Each structure stands twice: as structure tokens, then as C-alpha cells.
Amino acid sequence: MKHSAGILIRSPKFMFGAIMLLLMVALVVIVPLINRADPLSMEALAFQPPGGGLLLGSDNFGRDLFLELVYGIRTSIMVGLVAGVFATIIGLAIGLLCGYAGGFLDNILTAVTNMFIVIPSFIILILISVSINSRSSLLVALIIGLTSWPWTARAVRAQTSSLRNRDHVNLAKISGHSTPKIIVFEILPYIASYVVMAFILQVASGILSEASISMLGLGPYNTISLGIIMNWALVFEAPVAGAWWAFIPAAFSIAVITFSLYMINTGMDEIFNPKIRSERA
């Protein structure tokens, strides 16, 4: 574990992504401690440009956009984390069962996974969001996780299938170990790094999904997220008014967060993927 951590620290891509992400997290942690003002309170005129005490100007309601942005980043990251955990757990459980058990159970679970893959997850996400009247950020995160697990399940299944007939697994079977014990102690450690990378991508996907449905007006109620900030800007025609500060900082924040996560994933992939290691050698 220490050896792997040392290698990751020497990876420029991983460190670049990790530093960017840590800076964003530090921003959402430190700023609310310094400025305890309500991000939804009116502080100025509508679409007031940056300056005069407002670092990023005001939105259509005259609220401090910088403070809104900080709280929006926090909400979006939390939604991404919850959605990533939920999707990874479902995908990991189904993938491990399919890959190890094989046979009839594999066919059934694979059919279910393929059904979710064939139907675009974003369409399912929209349909579920429309059918729910009151949506909290937690509920939106769970819905995103529920619709984004299939590709993780398929990838984990492929990894597990390649491991189930290895010598150490067969030895555990001969020794009389139970199926859950074999999966947890003989298979899961070999795909742990892959699961972490899948989780990182699920978090990035969750942030983008939340931003997408929030821009359509289907995001969480009574909170602020990056997608909701962009929705407000579009609904109140900020681009027409020339109020670039009402939507560009939110879009840039989404890009920075997701790009940093993808850089972290790429750096880890270069370390733990044997094919890439052999190509670079």
C-alpha cells in the first residue's frame, strides 16, 4: 500500500488532479467559516457585475454569486460522492456475483445489466426525476446512483471472471471456504485499485448528471448546486443580458472538478493497468 502511494505521488497527472480537487474542497470548507452570510440573501441589484464587494457579481435575484458558487460546489461534490458510492456498491455487488457464480445467475444479472445499458441512463434519470415532486439533494444523488451502475457491473464482472479460476481461488475452494469469503478475501483485493478508479469516474459522472438535470429544472429543491446556478442564469436570460458572471464561473467549476477527477483516474490507470505499464516500459 505504501509502495503504491509512493508511485502515485510521483505521477504528474495524479498529483495535478489531486491538487486541483483539494483546492476546490478547501474553498468550500474555508469560505463558509469566514463568511457566514446566507447565500440566498439579496445583497445588490440583479446581474450586478463583479466589483464593489461582490467578487463574482450578483445573480438575477441580486445574491452574491461567489458565495452561491461556493455552496453550489459543495452540493455538487456531495451529490457526486453519494451517487458514486451508491453506483459503485451496486455495480460491484452485481459484477462480483455474475463473474464468480457464472451459469444461470450470471445470465439473469447480465440480462438486467444489459437492459439498463441499452436504455440511456439519462432518459431514465429524467423520467424518475419528473415523477418525484419533492427532490432533495440526497434523493437526486440516489437516483443518479441507481441509474449509473451498469458499466461498473459489466467491467467488474469481466475482471472477476478472469480471476475465478486462478490457483489461489481454487485452493480456497478446496479448503472449504465459503463463497462470500472467497469473493471478499481472494478476488476483491486483486480488483481493489480498479474499483477505486471506477468510483472516481462514477463521482465525476454523478456531478455531470446532477448539473445536466438541474439545468433542465429537475434538480434538487431548496438548495444551491452548480447546475441550479446555471439553470437560474438560463431561465432569467443572463446570456442575453451579457451577465457572463452568472453562468461561466459555475460551468468552469464543473469543468475543473470533473477534469481533476479524470486526471486522478488517468494517473492511477497508468500505475495499476499492466497494459499501459508495459507500453510505457
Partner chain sequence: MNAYARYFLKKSGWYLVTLLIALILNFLLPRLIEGNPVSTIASQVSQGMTDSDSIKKVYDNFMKEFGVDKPLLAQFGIYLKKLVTGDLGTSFGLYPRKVSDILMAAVPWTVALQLPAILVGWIIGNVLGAVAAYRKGVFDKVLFPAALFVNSIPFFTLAIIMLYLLAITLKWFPMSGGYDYQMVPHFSLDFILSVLRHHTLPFLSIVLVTIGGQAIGMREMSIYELNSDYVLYSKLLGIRDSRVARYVFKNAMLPQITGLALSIGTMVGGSLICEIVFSYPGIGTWLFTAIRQLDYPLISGCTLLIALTVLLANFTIEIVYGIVDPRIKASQMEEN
Second form
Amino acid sequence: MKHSAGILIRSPKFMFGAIMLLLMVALVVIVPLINRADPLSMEALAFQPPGGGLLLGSDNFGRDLFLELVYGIRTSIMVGLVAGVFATIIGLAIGLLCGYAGGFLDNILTAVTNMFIVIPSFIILILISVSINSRSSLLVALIIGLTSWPWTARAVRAQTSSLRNRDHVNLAKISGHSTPKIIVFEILPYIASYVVMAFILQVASGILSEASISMLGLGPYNTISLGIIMNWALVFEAPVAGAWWAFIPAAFSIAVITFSLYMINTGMDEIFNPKIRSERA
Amino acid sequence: MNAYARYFLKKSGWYLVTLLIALILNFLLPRLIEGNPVSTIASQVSQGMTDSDSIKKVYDNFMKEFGVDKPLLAQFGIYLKKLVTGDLGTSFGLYPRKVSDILMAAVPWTVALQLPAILVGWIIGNVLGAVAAYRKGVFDKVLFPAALFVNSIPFFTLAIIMLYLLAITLKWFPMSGGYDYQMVPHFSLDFILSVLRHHTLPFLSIVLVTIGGQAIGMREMSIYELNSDYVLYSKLLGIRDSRVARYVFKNAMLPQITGLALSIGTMVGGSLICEIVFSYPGIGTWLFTAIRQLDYPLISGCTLLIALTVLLANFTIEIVYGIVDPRIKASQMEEN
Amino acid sequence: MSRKLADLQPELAPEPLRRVLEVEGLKTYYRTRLNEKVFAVDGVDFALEEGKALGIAGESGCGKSTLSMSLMGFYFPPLYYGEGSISIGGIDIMKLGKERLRKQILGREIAYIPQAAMNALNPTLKIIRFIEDLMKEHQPKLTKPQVRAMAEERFRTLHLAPEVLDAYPSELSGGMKQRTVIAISTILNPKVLVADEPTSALDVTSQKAVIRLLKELLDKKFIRSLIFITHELPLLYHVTDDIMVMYAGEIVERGTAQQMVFDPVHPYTKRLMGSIIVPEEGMKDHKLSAIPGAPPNLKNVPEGCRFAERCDFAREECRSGKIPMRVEAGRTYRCIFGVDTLKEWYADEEVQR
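Could the form predicted together with its partner chain be shown next, to go alongside the form predicted alone?
Whole complex next, starting from this chain.
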């Protein structure tokens, strides 16, 4: 593991992504400490361009967009993380169960997984969100997690079933170890890197999903997220007003966060997946 | 019975079950709204109505449509029966227009926008991805992060940026709608040109994002194929690079067809939101309107239509794929 | 010894033996992610005569697979050509340039069977389509029916069903796939066939079929020489005339199969022979002893003898300078000690047990 960490640090893609992400996190941690103003308080006239104390201008309500952006990034990252954790836990549990148990249970669960891959998850997301009246950002995150686990489950299942009949697993079985013990000590360590990579992708897709449904007006209430900023900009016709600062920075932030996550993932993939590493030695 | 027929039957069976689940979700989820949905809904629809008779009429109408007084299973039966006859209920927001009528008017716009855009994006993305994997070097180093970056931008975000840059700042394209608003749809050159001008920007934004995602997938697939033993073997037998490249392209492309099937749901979803940005008169914009007005019948009509289309697209792709790729044939034989 | 390939072809013996392959000072290296050069083939010299089968043995990671790839003169990243020459029929193929190499040498003069021949065939191409593609490169004048006739005849001669031609690779069994790969590789009658572990993934019956096929190819002169790489020494003993042992990118000993198996000189060869479970008669009383330690990291090979670290007989003088090949008493090996000294030590060791 130490060895892998050493290689990761030397991977430019991984380091690029990690540094970008850390910078973003630092921004959302530090700014609220310095500027304690309420991001929702009205500070200026509508759609004031950047400058004069407002780093990124004001939105349609005359609120400080830079502060909104900072809080928006915070919410989006939180939602992404919670959704990612939730999706990974469900996916990991189902994937391990399928892959390790095999047989009938595997067939049924795999079929269910495939069904939920085919039924567009954003449809389920919309239907659930519409049905729930007061959505906190935590709830939105959980709903996103609930609709996005099938990809992780599929990846984990594939890995687990290829491990199931390896010598070290058989040895543990013959030695009379319990199934949970075998899964934790003989299977999990081997799929850990895949699970971490799947988790990173889930976080990225969680952030994108939150942005999408917020854009539709189904985002969390009483908070600011990047998608909600975009939704406001669109609903209050910021593009028509020429107020690029009302949506470009938010759009860019979403892109930068997900891009960093993808870079981290790609960097890890090149290291843990020798096929892509293109080293035949 | 031969292997393919069995494959076909098995797939059909699974898709029927999936369809049923999609229907149940679509039926059940809106009914989870707290309280009596009909009164919630009717009170919203009848806002501003003063005549108590017409309020009652609205209320009775929705009571009948939802059938909330009956047990859930019976409600589902009614739902299915209506579905078969093409009745998706009455819109709240545009009362008393039928949901099916609204959707019928929107479908051609969405299909004309998304089908070509996704296909074009898919093809260009795959070609670029394959070239990036094959040529490596500078091309890959530039293209891959670019594609990854485009892919990190949500569909609608790119659409807004394009709207701002190309329609508002540069005024190259119209900002919104499917055609000039003063026109009445009819068959004339003017109208067609107007439609095309309005089509371009949403089309481009969908193409661009699709390219990003597909290029990444294809690049990875091609790298996997390029590292496989048959590439080495073929080259060491003196087979020219261009021919080996063709092998790799074909073999990487075939799984990309399944990739298309699997991602079509996400793509359609993203493209629908693109429509919103451009106020394009398709399903996506209606869905947006419906959500803002809490027009449940229209929302569930939209989601149902989208789910059905995506399922159908997936099913078609899988069935065709089973014929095209011998690797699938082999796995069919192993299963039997 | 009557099963030896050379003995199967007595008509070749009286002719003066022509060298089909000559390798001199060949160095090839892998470039790592951190841009270091790792020489996996580090100055290899050998020659191969017509009609001969040469075996290459060694532990995994010793460079034997890399050597087999390097012999083709065609390199893929991360493997690169360093220096040295590879001559086939007197032509140095490293001087030809990529395109001439591909057109005139690969597949025609020298052919390769990769380690995992299971996956060597394009899964979405019927066998005959691949052969057609191969012929388009090397015999462009042949029409499709001619190619099919030729392929069918060759397959029949090698006791392979012509129906195989119309199958996809996934429809063939493992052994069948391997034999098909061999038949395709040799369809242009190359002078040298390089087979990298062609039997390692197969069951015993299929292994035998593959061995029989390789012998038949030599016998019928479809190929003029064979390089056979494997970690299974008993197999080498049965298939090849000569055996070379590689260690850390260098050849440490070369001799006849008989010499190498029953009378090894180099301490590494000695250990390698002792480390193998040999079910064959005559090797039965050899004691089983795993070689302690692992081959050196090729990124920084030790000075002096590369095997010194793991050698029971290593002295101070083994650990400096470059150890050249030594030719003594009809034996060729890379060690500073004489044959007699080494044999004495081996005898002492035997007594101590």
C-alpha cells in the first residue's frame, strides 16, 4: 500500500486532480471564516458586474455571488460525498453478495442491478424528488445515492466473482473461517482500489446529478448549491441580461470539481490497472 | 431452438420485467405524496377559480382519474388500462389539455433534436477516442484531458455557456424556441430555415458533450484492445498497422454499442435539460414547466415516455448487438 | 535420445550445417514510467543452425520472454532496441528499417507464437479472414480461393480439420486454438519459429499434440529451426537439441540438452535443474531443492557475477568486473571457475548431504 501511495504521488494526473480538489476545499473552508456575512443577504443592485467589493458581482437579488459560490461549492461537494458514500455502501454490499454467493441469489440480484442500470436513474430521481415536499440537502444526497448504486454493484460483483475461487480464498474456506471474515480479509483488500475508484466516480456523478435536478428546480431547499445558482441564473434570465458572472463561475466550478475527481480516478486507474498503464514488462 | 433465439427470448423476458418495474415506479412514486394528492393538486389547479361548480368539476375529474378511493392494486389496474389506450390523464397546468396531446406535440421536436445529435456525437467521439488511443503522443495528451474536461461539465452548463457566447454575445444563433415566435408552423422554406437555425445551437451543445463522454470510453476500450495479444501477434506476422488498427477499432467499437445502450438514459436526461436552456419546444422543456407548476400528470407522462424510450432503445441495441459480435455468440453458447 | 529431433532427420546430418540465425551483442531494454532503462536482454550472443531446435530456460523474470520478443527485430513500447545485430540467412534485420522488416522478414523469415496464444487471434475475425489478411501482406497476388486452397491443404497436412478455418477463435478449444496459431504462423514456411511458452496453458493431451505439431513442422521442413522457450525443463529436454539458460538478461550457459540436464556446469544451471520436479526416468534421483532468493532487480544489476548473491560457491573475486563467457572442456558458461573446480564443489556438496 505504501508502494502504491509512492507511485500515486509521482502520477501527474493524480496529483493534478488532488491538488485542484484540495484548493477548492481550502477555499470553502477558509472564506466563511474570513467573511462571516450571510450569503443570502442582499448587498447590491441586481446583476452588478464584478468589481467594487464584489469579487464576482451580484445576482438577480443583489446578493454577493462570490459568497454564494463558496457556499454552493460546499453544498455540492457535501452532497456528492454523501451520495457517493451511500451509493458505494449499497453497491458494495450488493456486489459482494452477488459475487461471493453466486448461484441463484447472484442471478436475481444481477438482474435487478441491470434493470436499474437500464431504467434511467434521473427519472427515478425526478419522481422521488417531486413526491417529497421538503428536501434537505442530506435527503437529496441520499436520494441520489439510492439511484446510482448499480454501477458500483456491477463493478464489485465482477471483481469479487473473479476472486472467489482464488487459492487464498479457498484456503481460508478450508481453514474454516467465517464468510464475513473471508470477505473482509480475503476479498476486500483485493478490490479496495476498485472500490475507491468507483467511489470517486460516484462522488463526481453525485455532484453532476445534484446540479441537474437543482437545475430542474428539484434541488434541496433552504441552501445554496452550484446547481441552484445555475437554476436562479436561468429562471431570472441572467444570460439575457448579459450577466455572465451569474452562471459562468458556477458552471466552471462544477466542471473543475468533477474534472479533478476524474483526473484522480484516471491517475489511479493507470497505476492499478496495468492494461492501461501500457507496461508489458 | 438455436442459441440466438434463446438469447432473444431471455432478453425479451428480462426487458418485460424491467418495463413492469418502470411502470410500477412511475405509478407508485407520485402517489407517495403526503395527504390526498387530489386535493393538493386540485387546490393548486383551481387557484384563482372562484366558481365553486368548476372547482368541484376539476376535483371530481381528478378523483376519477386517480381513483384514489379504490385499493392500490385496483388503481394500478386502472392506470395500466388507461395507458394501453394512450390516456395519460389531464394536465393540471394546462387544464383541460390532455397530457398525451401535449407529449405528442413535443415528441417530434425532441426526436429531431436528440437522435441526430446523440448519433453524431457518438460517432465523432468514438473516432476521436480511437485515434487518441492509437496515435498517443501530443494528440492524446491534448485530446484526452479536453474530452475529460468537457465530460466534467454538466450538459446544461455547456449549453448555457454556448447560449451566452454564441446566441447572446455574438448573436450568431437565436436564443430560444424551436422556430421564430411570430411564425405559425407550416410547410415552407422560410419556416424550415427558421427551424434549422434554432436547431443548430442545442444540437451542437448535445453533440459536444456526447463527444466528450464517448471519446473517453472509446479511448479506454481501444487501449485495452491495443494491449491485447492479437495485436502483438498480428503485427509480428507482418500485418500492416492500418489493418491492425481496423481490427482494434472494430473490436473496441462493438462494446461501445453496449456503452451507448447503457449511457443512453443519462444522455437523454442531459439532452432534455439542454432543451430547457434553449426553451426548445420538446419533452425536456415541458418537463421543466410541469415541475415548476407541480403538474403531476404531465411529469409522470414525461418520465414514463422517457423511460419507455430508453428501454426500447436499450432492447433494440442489445438484440442487434447479439447478432453482430461473435464474442456474444460465444458467451451464449457457454451459457447453454 | 532416440526421440531427438536431429535424429529424426538423418538426411540433414551429413550436410554442412548452415546458420539460419545469428545474434550478436543484442541489448534491449524496457523504459519505465520514470524513464529509467531496464536492460532485460543484456548482451546476448548465439547462433542457430538449420534443422535445430534450441531451448531457452530460466526462472520467470530472467529475460527469456523478452529475448524471444527481441529476436523479431520489431519493438513495441515500453520495449526498445539498444544495440547488437540479428541476422537471418545472413541479413541483419536490424538494418532493414521498419517497413522492409515488416514486409520481408516478419511472418516470412521469422515467426512468433506469443506466450498467451489463447488470445493471439482476433476474437471477431474468422480464422480464414485472418489468413487472407496475412496473405494480402505477403502474397498479394493470391486470390481468395487460392488462399483458401492453400490454407486447407496446410491444415490437412498438419492434421487440423479444415472446418476450423470457418470458425471464430472463441469456438475453438484451447489446444485447438494453439495448434491453429502455430499453423497460421508457419504458413509461409519461416526459417525461424520462436515459440514462447506454447504449451504452458494447456492440459497434458493438448501439450503432446502441440509438441508433435512442432516436431512435424521441423520434420516436413515447413520451418528450418525452432526456438522454444519454457520454464518446463523436461519438455525442453524432449523437444530441443540445445539448451541455453538465461539469468538476469544474460546467457549463463549453453550446451546440448543432455549436458544441460544431466551434467550442468554453471551453478545456476545446476540449481535450476535441481529445482524441478522431474517425473522422467533417469532424473528421478535428482533432489528437489528450490533456489533460495530471487533474481536481481534488473534496474541495478550487481557488479561481477549476477548470480553471486544466490550462489553457494561465490567468492570475493566473483563480485567485481564483468564475467565473460568461458569455453573450457567443450563447455560454454559464464563463471570464473574452471569446470573441474565446479565439479569438485558439486561432488563435495553431494557428500555432505
